[in-house]
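A single chain comes next, written as structure tokens; it is the form predicted on its own.
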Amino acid sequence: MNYVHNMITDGLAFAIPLFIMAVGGIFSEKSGVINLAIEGFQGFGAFCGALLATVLGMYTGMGTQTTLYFALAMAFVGGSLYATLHGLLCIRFNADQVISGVVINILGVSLTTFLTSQLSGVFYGSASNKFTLGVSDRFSVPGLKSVPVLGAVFTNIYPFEIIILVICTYLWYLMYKTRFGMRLRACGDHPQAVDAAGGDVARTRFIAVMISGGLAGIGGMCFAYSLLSQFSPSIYLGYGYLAIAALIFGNWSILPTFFVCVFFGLARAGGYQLCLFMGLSSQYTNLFMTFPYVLTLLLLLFFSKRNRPPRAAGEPYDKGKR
């Protein structure tokens, strides 16, 4: 029972940050901008948050838990600012959106690795490729945590899991219940109609890309505080691409994407718990934790033909096109 309990707890701790990154991707792609740059947004946003957390921890004496909230806010800002590069390339200069995303990912790894190495020499006296952050506190809900099996959902919860769920609930409302959300979705399906109605397609798409960057930064910061307890190049572990896979399997809809992320999270945690159950050495852990990626390949076989991406995704907007 403990293995199942731990699988659910750890699976949700992985799935929920992945979910907010996927939601960011949905905002971008629903507006008509293909976003393969989530990995880079995640890393750069997490770098900015980790930098602020390090400064606050060293010079103000704040504890790990207090700095986490400032770091999450800074990660959103950093990810949003970095996303403007993708927005400028794709929206202003009509660059190929796939190539732009790949280049931004590569640039993000190189840039943050260099900056982390240089700044760690200032903070710690010796060059290193990481910022040490510590691990976030966790809490359990009294009463509910003792419920068989489902009690695991309410056990050892990271505070950022609640924050993310609140943010994503608002984003669902913004996407499906507001005028902005309706216009954003129209930009991805029929941008000419938005323009004819007096909307600004380029502005809407740019805002969507910035939202995507900020949300990816939050996700990266959460992984840094939960999975790694530090910021380093190891933050780029393919989670951005997994978030892209989740939103595709979720058919670019927020609620289905949530369940896909939970499925990926449980698969990852289940692989780890299976490794422990079988008594295998730690060298097999990474092999078992590839389960989400194997499942991605299998799901592609069954669901790729059923997906319906936004019709104008990847197409630069041309006012003269009708």
The other form holds:
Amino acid sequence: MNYVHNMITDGLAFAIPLFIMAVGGIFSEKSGVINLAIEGFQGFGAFCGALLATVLGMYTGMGTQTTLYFALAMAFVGGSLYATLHGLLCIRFNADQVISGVVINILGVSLTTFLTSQLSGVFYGSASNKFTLGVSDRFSVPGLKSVPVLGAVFTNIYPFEIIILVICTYLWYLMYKTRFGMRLRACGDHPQAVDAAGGDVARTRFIAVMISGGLAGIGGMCFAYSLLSQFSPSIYLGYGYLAIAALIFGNWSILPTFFVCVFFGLARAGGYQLCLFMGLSSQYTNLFMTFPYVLTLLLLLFFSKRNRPPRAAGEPYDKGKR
Amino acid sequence: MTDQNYIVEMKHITKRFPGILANDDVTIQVRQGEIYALLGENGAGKSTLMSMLYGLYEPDDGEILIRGRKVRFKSASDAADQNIGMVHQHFKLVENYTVGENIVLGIEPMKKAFGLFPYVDMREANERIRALSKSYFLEVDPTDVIADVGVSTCQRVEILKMLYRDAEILIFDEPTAILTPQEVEYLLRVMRELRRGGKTIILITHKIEEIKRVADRCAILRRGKLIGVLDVAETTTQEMANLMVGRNVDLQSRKTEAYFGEKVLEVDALSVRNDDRVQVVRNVSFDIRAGEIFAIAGVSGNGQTELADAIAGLMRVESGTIRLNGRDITRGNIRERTEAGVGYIPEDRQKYGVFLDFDLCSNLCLRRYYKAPFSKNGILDFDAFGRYADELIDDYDVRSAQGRKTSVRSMSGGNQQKAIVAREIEEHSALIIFVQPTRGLDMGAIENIHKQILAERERGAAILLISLELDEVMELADTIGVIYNGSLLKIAEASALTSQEIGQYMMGVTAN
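If the structure you just shared is the form predicted on its own, then what does the corresponding form predicted in complex with the partner chain look like?
The next block holds the full complex; its first chain is the one shown before.
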């Protein structure tokens, strides 16, 4: 029973940061800009957040939990700023969006690794490849946590899970109910229609890409404060790509993507718990950690046909084109 | 200074694009509440001129006055502010949105939930759209999704989009090009209805018939220049056609008397199955002699395209034989057939006729590139390509922005077709197959292609013409075969058939 309980708790703790990254991807792609750069965005955002957390921790003596909130905000800012690079390349200079995304990922890894080792030397006296952050507090909801099985949902919650769910609810509203969202989705289907109606395609897409970067940054920061307890190059584990897989299976729609993320989270945590349950040695953990990726491959086989990506995704907007 | 009656004035407008002078000192003045037509061939500069009125481009020279006041449009929304709207030739609609959402896009009506959260109020918008659609006879259901509705509904949505924005000046860019005759009828009625409602309409078209039926006045553009402004009621169709093309147009082509030679093509009991294993050509037999135009008439989808593809070698033959000058080519591959003397002008010219992203030069040399002098020991000689291409461009008057270096994609449909026809005719093949050779072309280009076909006939080629236009068949053919459901129901001399009779056979009636 304990294994199932842990699977749910850990699964959600993984799924929810993954979800916010995927929502970021949805914003970008729905506006017509293919976003393979989520991996780079989340790393760079987390780097910025971790940097701020380290500075705050060193010079103000603030505790882990308080710095976390500043770090999340900073990760959003850092991620969006880094995303302007993708925006400039894809929107301003009409670069190939796939290539731009890949380049931004590679650049993100090397840039943050380099900066981390340089700056950690300044802060800690000796250069290392990480900023130590610690792990966020967790809390349980009294009463609800004792419900059989489902009580796991209310046990050992990271506060950032709640924050993310609130943000994503707002983003859903922004995407489907507001003027901005309506134009954003139109940009991804037929940008000429937006232009003809007096909307600004480039601006809308740019904002969407920046939102996407910021959200990915928050996701990365959460992983740094939960799975890793530090910022280091190990943040580039490929979760950004997993978020892309999630949004594709979720058919570029926020709610279905949420369920896909939960599914991925449970699969990952389930694999780990299964390994423990069978009493296998830790070297097998890695094998079980391939679960979500094997599932991704299988899902790709079955769901690819049904999916409808935004029609104009990947196409730089060209006014003259008919 | 300015006449108050003019709602739109464009004075001395000049617009250049790389390599092309699209508009050259054009001046037009449109009165409030009239239907003003812009007539010209493809590439005459009509759309460019209107794009400037709609704020998509800015003119290099000249000025635009709306209601007597000088304006400068930097974007479509500037034009929209002056109550100008445009129905584009290619619809600008978001496919996964509803009709209503498309109409309000850009000026969404907002409401606040709990006085706090703004949201787009579709309910109110849809009500307004229903009211508008009733008052102008523009039937739409605002909750339908665009992906599920047809082209004529899409067009109505585009019109409603303008009306929803209180547009007073409506620009229609080739609105009837994609409509069936009944839908055209309906649209013309809507346009009259709009005029009655006090709207001013500018109609871009190259179809003189439509102008004759709805327009009050008509400006004619040719190669970027304004040729004249006519009162439609006082001008004949022939006059307009002549002005548009710039010379006397033969609305009837001149056919010389026929001199038939030997049998060139003999098709015997030919049957073809398509990819779905359906028999689309059934037991078809006919001959074409040298100097004969054999036209196949029929309603689209009755096997005529497959028949042409089977003769050209694009489709496998199930049974029967095809002989060219007595030689069996039934199983030959495409190159064997072309070298035996089959020229082919395909129906879908952009897909099968040219490489859109190659330059004109390469496209013109496609039939010869592997032979000397174009290829020596497997190495291509591009000087030879260039010389040959320039020759064809001159002889066949293929117009483009940068000569043989032009990417074919950027050329007009008429000139793409001219290039294909030039390439195929220049092979002097014994048999030339024309499938829908004038589809989507304007009057000048059609006349040009018809002349080429007749010239080939006089040279002594056997010509297989497949056309959905009965007029074209009647005008050119020496012999007519009517195809229905894959079978040739009737083969007869063209002079022995009336268009009514052909129409009957096309519907499958064989009783008489």
